[in-house]
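Let's start with one chain on its own, the form predicted alone, as structure tokens.
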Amino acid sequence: MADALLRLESARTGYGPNDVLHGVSLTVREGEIVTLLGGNGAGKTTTLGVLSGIVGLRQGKVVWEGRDISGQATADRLRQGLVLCPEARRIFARLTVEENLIAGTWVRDPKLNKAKLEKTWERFPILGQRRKQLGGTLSGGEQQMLAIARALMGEPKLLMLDEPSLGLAPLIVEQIFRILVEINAAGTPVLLVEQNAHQALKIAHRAYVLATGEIVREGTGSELLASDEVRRAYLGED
């Protein structure tokens, strides 16, 4: 078994006096797509917040490439390649598509590498067609592609995504998941938080199920997809 690229160990944290995570542990290894499933309020976004440095820990630690980075700021984690594509896209609505992408390079490398832009136009042809268009005028699916492309401009060693399919039409959802598989096949590990359990488990090498701040199930994507319990709870099947 390969060494973990990222480990979250016994994470406990919350907001105000209440804990949201109660000893959450997970790993991501090189080459993997790992999915984190759970209902609303389970603690999925908080988990990504801990990993990216947005949310501090009360107990536990974050280990990245064998080093404890629990006390590091978000910008320092970004420079090391731990990149989050947040929920609700969070693009810059008043910047053009191209300017949004350039913004994604600033922390890792303030000097724009034109080759990165060309690679983005190849991977996301629709963004190339819209390169001078304001981000806020794009469709929801195009904005999600822009958010993913902007994260890739930071050359992630691990790409973390929070609900990339949220609010998108089924055909666009299929396209987004196909892009994630391509990104992974090109060498970038992926940690995916997603409520579309069926699609997420289809592409995941491994998966965790989070409920009320605790990991309650883990296994391969195919194992969880075949689980009657998971199918009832997250796939809406009897």
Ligand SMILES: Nc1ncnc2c1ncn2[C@@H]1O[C@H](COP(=O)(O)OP(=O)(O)O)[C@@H](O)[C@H]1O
The other form holds:
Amino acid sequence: MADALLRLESARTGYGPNDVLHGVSLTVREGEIVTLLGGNGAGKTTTLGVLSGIVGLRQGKVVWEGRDISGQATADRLRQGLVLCPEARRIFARLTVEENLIAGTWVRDPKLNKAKLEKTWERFPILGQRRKQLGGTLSGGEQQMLAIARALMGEPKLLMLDEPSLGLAPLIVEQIFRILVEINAAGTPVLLVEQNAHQALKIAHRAYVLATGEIVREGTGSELLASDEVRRAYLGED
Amino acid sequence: MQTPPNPDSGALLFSQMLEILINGLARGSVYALVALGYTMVYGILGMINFAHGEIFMIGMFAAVFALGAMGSAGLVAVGITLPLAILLAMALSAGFGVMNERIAYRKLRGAHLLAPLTSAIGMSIVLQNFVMLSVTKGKVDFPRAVAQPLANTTWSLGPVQLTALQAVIFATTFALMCGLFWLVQRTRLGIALRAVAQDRTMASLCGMKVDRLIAFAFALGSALAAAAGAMVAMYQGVLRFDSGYMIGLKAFTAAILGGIGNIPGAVLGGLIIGLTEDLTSYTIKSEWKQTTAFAILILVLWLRPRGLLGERVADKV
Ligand SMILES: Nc1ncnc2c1ncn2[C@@H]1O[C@H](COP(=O)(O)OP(=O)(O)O)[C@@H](O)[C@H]1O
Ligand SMILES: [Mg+2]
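The structure above corresponds to the form predicted alone; please provide the structure of the form predicted in complex with this ligand.
Every chain and every other molecule in the complex is listed next, the one we just looked at coming first.
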């Protein structure tokens, strides 16, 4: 079995006096797509916040390539390749598509990197067509693509995404998930947070199910897809 | 920026209009430089920097002292000493601007709007008193040896005269504004500044050092204010610890008029206020110039609450 690239060990944290995560542990290995499923308010975004350093830990640790990085700032984690594509896309609405991407290169390139932009236009032709348009004028699907492209500008060693399918039409969701599979096939592991369990399980090697701040199930994508309990509880099927 | 005596009421001659235009634009471009600082800080923090007028005043004093020091060291070539003095004033005010951000703003970023407002007013009082107590209570003269030759050198522009002093003001403000536009619109650093202004969390997820970029915005605005301060000191010939108050208020007005947070808006607002003041001085009476300037502000805000170039709320995603 490949080495763990990222390990979250018994993470406890919260915003007020009460904990929101009650000892969450998970692992991502080289080459994997791992999905973290769970309903609204389960603690998925908080988990990603802990991993990227936006949310502090009360207990437990974040281990990256064998080293404890729990105390490191977001920028330092980014520099090591731990890149988050956040919830609700957070496109800079009044920057152009191109400027959004340049913002994404901030942590890597001290100067404007034209070659990187060219590669993005090849991979996402629609963004190339809209490169001078303001981010806020793109459609939801285009904004999600831009958010992913911007995250890729940071040259992730692990790409973490928070509900990239949220609010998008099924066809667009399929397209986004296809892109994630391509990114993974090209060698980048992916940690995918989703409520859209059915789609996510289809592309994931392994999956965790989070409920009220605890991991309640874990297994391979196909195991969880086949499990009646998971289908009922998290896929909205009877 | 002195205004000539009030001519008889009646139709304005073409030459008079040109003169109003030149004087008004000179006055307005200085307001614009100061207004840029208000608008940049508001753009990036959503807060008004009420100590900005004092940063301007510190720039005035710094320029005068730098010129004095160079003069006594035997350095008198205006072509060298003036730019050097302006640069020194810009650097010193930038330092004060960064300190202001550190002390009056950083800790209060998440607080209720009234908290940073109060601390900034406090900072403004502290800075005024600092200059009053450590420098002087009285008036300080701008070195005549520098200003006089510039004020006496004139070029004819058709029917009107343009002084070298006005030319220096136009050239400097124009160069600084172009520099700022270039920085904000065309460079990576400018993209980062705008990114921080729009979404601080996402900016830090891109690896941007948000605190440093905010401090940098304060430094930039303060440097522009100091350049404006140096030029006003030169134009007026005298300065005092409270010289930043009125111009700060007017530049703030200009920023609001143009649409606070909007960079071209600050320039537009500054020019409009400057022109209005000179037009009023010629057509009505110099004493009325502030009344009309603020009347215009009220009128514009009544018609366009977000200012001339301000975005509607709906545009802010
Ligand atoms: N910034 C915050 N301040 C206070 N409580 C929060 C904050 N963010 C999330 N929470 C709470 O933490 C819990 C988990 O939220 P979150 O991690 O966003 O869940 P999910 O992403 O799975 O929907 C929820 O009960 C939510 O109300
Ligand atoms: Mg969430």
